[in-house]
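Given as structure tokens, the chain that follows is alone and in the form predicted on its own.
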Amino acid sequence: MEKSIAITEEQSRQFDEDGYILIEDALSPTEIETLIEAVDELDAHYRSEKEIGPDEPFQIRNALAHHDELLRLIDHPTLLPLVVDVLGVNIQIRTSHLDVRPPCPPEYANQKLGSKDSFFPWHSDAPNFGYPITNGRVPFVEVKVGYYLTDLTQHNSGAICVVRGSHKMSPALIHQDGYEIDPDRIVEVNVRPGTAMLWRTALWHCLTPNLSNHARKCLYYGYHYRWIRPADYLHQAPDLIARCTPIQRQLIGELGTGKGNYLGDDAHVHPVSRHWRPEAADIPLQAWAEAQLNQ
């Protein structure tokens, strides 16, 4: 797709130069609240269900799958067409999660940031055994749009950190003894409720301590091409899979027609993954991104 559906020069500028875009306000103040009410609601479950303090953190990954209000957000109609815009149509949810952290322990101020040794040390996102590095790079293969329900703008409460432009570095340098990463590039993402960042999952990143008086509370969906696998599921559950629109269908990885022939029917070639071959039907993004342009 050569033209764009939404994103401006500009944004792509700095998303292809930093590795990431802020894009302010992508939820209402009716969606925040709606969210926040889905968040305590299965933070408080879970917490019980699997005996976690109130004051550790706490992740449900595949959260789409735990409250509809999670589950909308994988085809947001703000954020949706920035990832089709730098990813294309052929794509599918990675992974999607649930992050909750409580005011933590005053003495963390004292970890330098991102290091080894402390809560959340700098790593950029790969599976076990990493992605190949090409050219000294990490191939562009995913993205993710992060959703901040709580107020961030305060030095040291909670907020992601991310270093400028390390996409186009290899994460093998922050885990050698004495690296040091340059502080001019390092941005403390202090932003208000509401407020989206879309970025390349090979940016380093970290976390500041939550040294405020509110539990950090975020969402984090995570994109890539359909042929390559998902975390965090194999199968959406049935029930799950039958209340989803075409485009939902595709974005938890299923195929565009509902069925389930996951190898093809070609009889001349079988077989053969639809993720790998798919057929028109199978991506309902393409006809979706082909009507956006042309409004």
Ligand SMILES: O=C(O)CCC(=O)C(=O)O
Second form
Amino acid sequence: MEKSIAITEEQSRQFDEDGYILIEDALSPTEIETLIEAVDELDAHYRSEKEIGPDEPFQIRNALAHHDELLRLIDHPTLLPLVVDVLGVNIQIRTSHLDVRPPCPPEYANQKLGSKDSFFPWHSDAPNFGYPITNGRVPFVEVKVGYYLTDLTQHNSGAICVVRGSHKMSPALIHQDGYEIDPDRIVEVNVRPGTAMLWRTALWHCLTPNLSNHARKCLYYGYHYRWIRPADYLHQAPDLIARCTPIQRQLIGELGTGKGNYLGDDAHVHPVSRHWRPEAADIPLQAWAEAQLNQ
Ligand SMILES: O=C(O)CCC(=O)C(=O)O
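Next block, the form predicted together with the named molecule, ref. the form predicted on its own:
First the chain shown before, then all remaining chains and molecules of the complex.
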């Protein structure tokens, strides 16, 4: 978009150059508490159902479908404007995940950070076979918002690490034998509960071992353009779609009412996908963004 709803010039510069911005206190103490309750509820339920040990890391994908508190975050009033500022209005959720990482064995601290044989190697997010690389770079097609619910201020408390500016480098470098990442570019995202990170998923990232005394709990929401396919759903369940606002419906990948003709008026001879040629009702975010800009 030409004008911005919420992103500042400094944030915009950092997002372009470093590939991420941090938003402290994006979640209020009440929101953090409610989200931790939701995460704990799901963690207890699925750990027991799937017989996952209490010390093992645990992840749920398409997390937004598992709890309405997690659904609510897809259009969070602090983060959605920033997501729209960087990607525009024609977007949807690519993935949503909940991650719980209990303290790990202390020997993990002896592994080289993000090395191939470590517990969490450096990578950037991409479908199998990768995004098409153009001029040595991954095209800008998606972001993630990470919401950190527990304290990550200490070194080696399980925080994500990112390599500043690595979205401008070929991800093939990470896999090149002997390639050393410039240590000055590695940022350990040591943040307080309630902090959000908006980041380009082309950034190389890995995790520090969690040597703290508490489980690390966080949530990630990936957003991308609607003409790309989501990673962890095709369509959401009808009852979930029915509970959503129009903007949420857009974000969970639906068009218009979710019941309309998706291939235009002459679907047989001249089909026109509304993912390709959306109508106004398919993008409620557009009117929302215009209203924000005119406030
Ligand atoms: O922070 C994490 O737990 C992992 C993040 C990650 O690898 C991802 O979202 O792709």
